[in-house]
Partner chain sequence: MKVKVLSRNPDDYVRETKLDIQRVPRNYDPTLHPFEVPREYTRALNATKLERVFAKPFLASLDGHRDGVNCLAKHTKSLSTLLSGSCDGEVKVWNLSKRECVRTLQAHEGFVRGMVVRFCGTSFFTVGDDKTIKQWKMETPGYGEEEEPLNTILGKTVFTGLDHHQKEGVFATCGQQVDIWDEQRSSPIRSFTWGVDSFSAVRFNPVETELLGSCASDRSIVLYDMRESAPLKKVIMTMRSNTLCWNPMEAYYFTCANEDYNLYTYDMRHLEKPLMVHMDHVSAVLDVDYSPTGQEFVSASFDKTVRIFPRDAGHSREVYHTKRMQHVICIKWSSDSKYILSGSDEMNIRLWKANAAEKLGVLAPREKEAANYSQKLKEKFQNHPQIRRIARHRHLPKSIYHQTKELRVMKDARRRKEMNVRKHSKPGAVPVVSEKEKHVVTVVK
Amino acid sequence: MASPGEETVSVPHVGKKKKAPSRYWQEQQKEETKDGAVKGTTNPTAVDSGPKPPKQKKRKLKHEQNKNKKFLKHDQNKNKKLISGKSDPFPGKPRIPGDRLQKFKRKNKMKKPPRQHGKLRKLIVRSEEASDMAQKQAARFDLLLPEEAGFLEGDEGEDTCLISQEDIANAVDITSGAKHFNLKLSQFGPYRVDYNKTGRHLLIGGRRGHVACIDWQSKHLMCEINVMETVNDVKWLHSESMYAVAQKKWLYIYDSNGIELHCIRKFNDVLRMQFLPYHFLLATASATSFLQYLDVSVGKEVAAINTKTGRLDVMCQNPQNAIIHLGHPNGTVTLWSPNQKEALVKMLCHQGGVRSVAVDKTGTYMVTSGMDKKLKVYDLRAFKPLKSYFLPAGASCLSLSQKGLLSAATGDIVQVYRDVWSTPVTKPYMAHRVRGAVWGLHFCPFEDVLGVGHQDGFTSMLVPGAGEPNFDGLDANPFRSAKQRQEWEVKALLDKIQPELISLDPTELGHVDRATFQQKHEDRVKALGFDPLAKVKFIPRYKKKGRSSAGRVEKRKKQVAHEDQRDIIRKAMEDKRKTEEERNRKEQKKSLLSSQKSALDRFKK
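With the form predicted alone in mind, please provide coordinates for the chain only.
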């Protein structure tokens, strides 16, 4: 029994509450509070007995508190612990290397307008912020593309050009080894070759009428026909469902099942073809000296240009600006656009006739071969020759890969060269002999494969380092399904570029035509009788309470005039500073050179 003075305490079992398991952040807070209590920094029971601070001081205190909160948050993020209890060794966002940021740089920073144009200023700031964000995101996502092109490397003292295709096929894995094969088609050769944009499908056309399209990776034959007529060239159109065949008389369009869709009689005696994928244009060069453009999306002829240069059997396109390059028997190469009836550029490249032309994917370099047995590399930015090589038998066919490898066919030997425009080349990177004279060369996109069409059929060569390892899935996806192809086709047709926009310099579209603008402005001034863009004379607003006296009005006028003058003075000072810096730099350089002693100084009197 308990004594009467004591209270009975009943502890029921149901009322008991279990302690929640403590988390690491709660333990951290407890430790901090304990440390604070020991040191005397934080005391929640302490009451300020002093006088209350005035309102202004309160505001200052609040501002300081907010600042402290921000710093505390930053420190918490910095020392944030992981689930394991360890602190993050790399807090914050990962640093992006400067060279990678430079790779995705879009534009230089614009000069901000004065504060009077607030709306324009905000727009420029927003656009620059969006551009910076896009640049950083692209640089970060570049880490997801780790694939690199691997080149063939021989042992010490071994030439890579002596390594045979059979050795390479045996050394690589089974999938890559299966990409080297031969099609013996001696009955209908020689053959023209073309791979589609994704690099999945192969189209071959024999001189004697044999045409076949193949899914070359799975070795599935899609269709095979004999047109019973001479075939000059074959070319895939926008997708693997349609292709064009330049036959003896006219141009024909077939589908992937070999069914004839169109016979276009306006395009007669066609010898070579090129397809412009972003414009949906099929460009054809004929034996009658005509260069014609066919819009395959609507089936209409866009342009027909009489080049007046004779038979056109050498042709290629610049992938960067969609300009057509034609080679002629007099040794010249001409550049053409569907918007002009005359050649944009004429270049004298060889002393004999031009045999083949190729342009790299960046549109910077052009490689030509001629009857004078020379192989020349030109810089298309300045239209000047960079390198010239002598081939004993000359090159009849040229082709450039996505990574800049050059393949040149001389008779029945195919040679592949590396870094043709950057360093002088003394020997080929690879070489292979085929059966019969080569008639067509084409590198497969996104694969280390070179397709060779020759007298005895077709050969698929393995060329390590030729293809681009990282593909853009929205533009050319080698693994797309039929549904994805349909959707891509619709989007591509909506984004089709008009032929009027094809020009030698594609960046011209972003420039303002100042001469035309000035002419239009002058016409507008004549029609209106006054200049609508002229600056209106500043008239000060009338103010009451004696603020519009003559002196004050004059003062305000001078203030506005000074603001305009300041910009001019600032610009003049900036130019002056730059010229002075340049002069000082030159003087320093001169003094350094003069201070250096020469061996010839002892002969000075």
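Computed from a prediction, not measured in an experiment: that's the story for all the values here. Think of the rigid core as the biggest set of C-alphas that the two forms share within 1.5 Å after superposition. Numbering follows the first chain given and starts at 1. What changes on going to the form predicted in complex with the partner chain:
- With the core held fixed, T516 shows a CA shift of 2 Å or greater between these two forms.
- Annotation for A527: C-alpha shift of 2 angstroms or more between these two forms, rigid core superposed.
- Annotation for A343: C-alpha shift under 2 angstroms between these two forms, rigid core superposed.
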Given for the second form:
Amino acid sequence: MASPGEETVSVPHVGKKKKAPSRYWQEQQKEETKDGAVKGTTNPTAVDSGPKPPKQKKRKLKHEQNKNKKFLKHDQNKNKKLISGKSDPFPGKPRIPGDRLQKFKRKNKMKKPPRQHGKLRKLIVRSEEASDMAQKQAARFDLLLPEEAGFLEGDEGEDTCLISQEDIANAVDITSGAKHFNLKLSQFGPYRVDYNKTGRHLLIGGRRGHVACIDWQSKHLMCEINVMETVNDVKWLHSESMYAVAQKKWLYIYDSNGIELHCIRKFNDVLRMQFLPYHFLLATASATSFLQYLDVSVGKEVAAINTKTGRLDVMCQNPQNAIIHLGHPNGTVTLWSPNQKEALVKMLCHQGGVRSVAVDKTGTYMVTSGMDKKLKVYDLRAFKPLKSYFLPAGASCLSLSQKGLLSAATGDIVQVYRDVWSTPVTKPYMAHRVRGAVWGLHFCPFEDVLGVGHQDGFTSMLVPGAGEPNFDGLDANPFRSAKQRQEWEVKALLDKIQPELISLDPTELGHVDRATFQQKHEDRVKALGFDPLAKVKFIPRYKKKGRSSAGRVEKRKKQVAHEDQRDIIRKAMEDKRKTEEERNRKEQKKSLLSSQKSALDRFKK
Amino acid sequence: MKVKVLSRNPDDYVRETKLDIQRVPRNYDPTLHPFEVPREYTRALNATKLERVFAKPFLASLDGHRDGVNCLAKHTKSLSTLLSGSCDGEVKVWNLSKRECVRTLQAHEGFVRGMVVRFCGTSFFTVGDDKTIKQWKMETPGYGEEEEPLNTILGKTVFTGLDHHQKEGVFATCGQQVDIWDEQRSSPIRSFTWGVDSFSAVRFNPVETELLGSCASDRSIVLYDMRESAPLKKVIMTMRSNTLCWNPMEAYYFTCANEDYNLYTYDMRHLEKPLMVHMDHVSAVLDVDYSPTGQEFVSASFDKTVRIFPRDAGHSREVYHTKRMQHVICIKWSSDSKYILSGSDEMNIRLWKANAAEKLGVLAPREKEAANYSQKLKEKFQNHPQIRRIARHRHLPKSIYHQTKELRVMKDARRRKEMNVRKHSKPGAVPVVSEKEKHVVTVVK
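Having displayed the form predicted alone, please output the structure of the form predicted in complex with the partner chain.
Complete assembly follows, chain above in first position.
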């Protein structure tokens, strides 16, 4: 009896009765068997004690028993015994939750073409299968991601927005606590802030010429310079080795040692900048109302657009489709691509001027704040307002985190909001007062940190739940080595998307171009003199034994013609049904609305 | 207060020692990977460009013949062996991996017209202008031994082609008639004739092994069943076919190389209309051979080019030419489907890659993966105009380029005229005849 079976434990020969360590799957099985016993009539005590069930019930019970048996049999099939004698407690493949599958859904299922297009059908079926498998695999993999997002919850009655940064920093581990810090730089004040794509490096630019880049987690100062000029904005380029500084007159590019690489005289009076990482484009908005694009991989100006809307000092990009959003003093927000001299979209968002714009990671929502002290959320799919909030002081700067937290700066107070687009928000998630008016806000990617640049320097705030917990090592890896960075750089440059491909819908390239096909087909018909794709006229096959008499041939022709006719009728009926349904629905809606009494009903006769 | 802040342990993300490989944690969340389609498109574009950069199909030229190469034969068992017969009656056996001639024999007086290796690979047959069929051992004769045929059959007329049965000791020759021979006998066991004509090629079907096809000089293609005494049926076309080749994977299909610059793929059950007309050559097509996969075939033409056609496409996917290559007489696709061998008028045999941009040799797993990925991308975006333009571009010799243009102009003019005639005649009087139907005259059973 040396084998460590269950029986050895359950039948001890000496001492106290030992219980086998309970396993949760065993519990489940026990419960199941108990259920079976209660339901079935196998339990003799139950049968004896209780009154005899009537016959009908008995039959029902029998049926149930059979069902149970079937169930058990099925189970036995599933729980195949292993060589060790144990059965697999989790047979089969694990189920994938629906929301995960939804997350990786790329397209709707294609309609299968009719049988006569065999090849196409096969091709489509195969590609559907492949994409289905990819979706499932990705969803499965999603369950295994190692990190989980941060959170902050108050005790009962405790408001999370009243929890101070010091308390959070004290409560969390030392490394995370060290991520909250203040840089007191009162001389060259207010500061613009930018984190690079991996979130490892921080760039701050003071209005009076102070520019510094810092490996902020190790607090290693990479370089610090004073450009002896007004600095309007600072921006990292594709990697941490280069950054752009918009100075009083020209645009400059420095390397991470603070050495001036380029002075770009084509770009003057730049106020704000955005870097499009997949296109290697630096978009700049200037005081002379020019929106310019610089291709940083080849150093060429791609486009210069005169927006004719005055001074441009509100700017952000949509990370999903690389469209630039500009805010204007007349309350409009305009959307731009480098391929068009006119704005793609003009939206009137505020009564006063627009102070700040931000677009979320998925490219679905846009948050704007204006001089009318309102904070508005727009749905970019329909270009419609979703929510409107009133902030007593109005927000001067906005920033959205990867997880969708919104930070808004009102004077010297930074407020962080949660779920601004899904639920009506009444109070902030977090709040923090800094030492001067805020000039720059930026959430650090892949970290629960918000960088705040203000009159008195820089503050790094802890905002639990802001950053994406799991990064992709091939896209933006905060832990990458120099070698990995070089490799990434080469690959990214090879994959550089041409600026011509920027459009409102980034998946446009993947759509079927029906217009061109039609045009081509028309040309072909013209050249050939007949339509090669036209339906061929039905010619009945010659049949022997007198079955091809003129009457019979006519009959067969008619059959085919009727079939075609039927198709047309069927289609027409379908259309009719649909319109009918639509009308019914509308009427229903109308009647519902009319049934509700309005205040004006009392004046009706 | 309950709080959790993201805090990653670097040990989980950085390799432990320098000898380890770097850790790359993945997250396939689509929002972390924006611009999926444009990025894939860019990759596809780059892959297509690189394919054109690396397209260097010419591998080697085997020289040694003293007259034009008239026929080639693949060894049935050995990939590295090739046999070639020239117009001066010389047969050479080549080692392809060493790219050298291992044996030379004077087989015939005059042309070597046809050559085939027996299915077992131990001997081969040749026919020549001297009206003989000779069987030779595949092994080189030992020291002191003389180069002598195993067997010689004297025929009555000149033989122009030869093919061997796939499984039995039976072979077929063609000349003034198609003869079926037993290896053991000196007279044909069966002879097929259908009218007075001479045949230029005969081929056994590799799948339905008793079937034969032959091209006759009266512009017809004749099909036979070896078990029957009379031919099955024939299709008469507008111009003469030079050779035909059966699809090795689809028993019903064969492709013939025609004098009217086209190739035609037929289904042998329905000879009334070819399945596909393959156009691109600008001169008579002299030879055709299928790849062992049956998906593609290669053709040799009098216009000094070699073209590769997909089985079901009307135009070629590839064209090979060199400055020095003259009229290409014979062509073979190697049995591993990786190489193409062409024999031409100027006494050389050329070795080409079947996929011009393919990297030869053993590939590392990552190389293979990258190649597969880029292949799939190219396939996915092949119809985008930019990509198609790059993928389709081929440099052609000036003469062929101009001839192609000229042919196009002629064709357009003819079509225009027909359209005008149709426009000015009674509706239905000038029917639309499709390109496929144009070239078939009749089918005789």
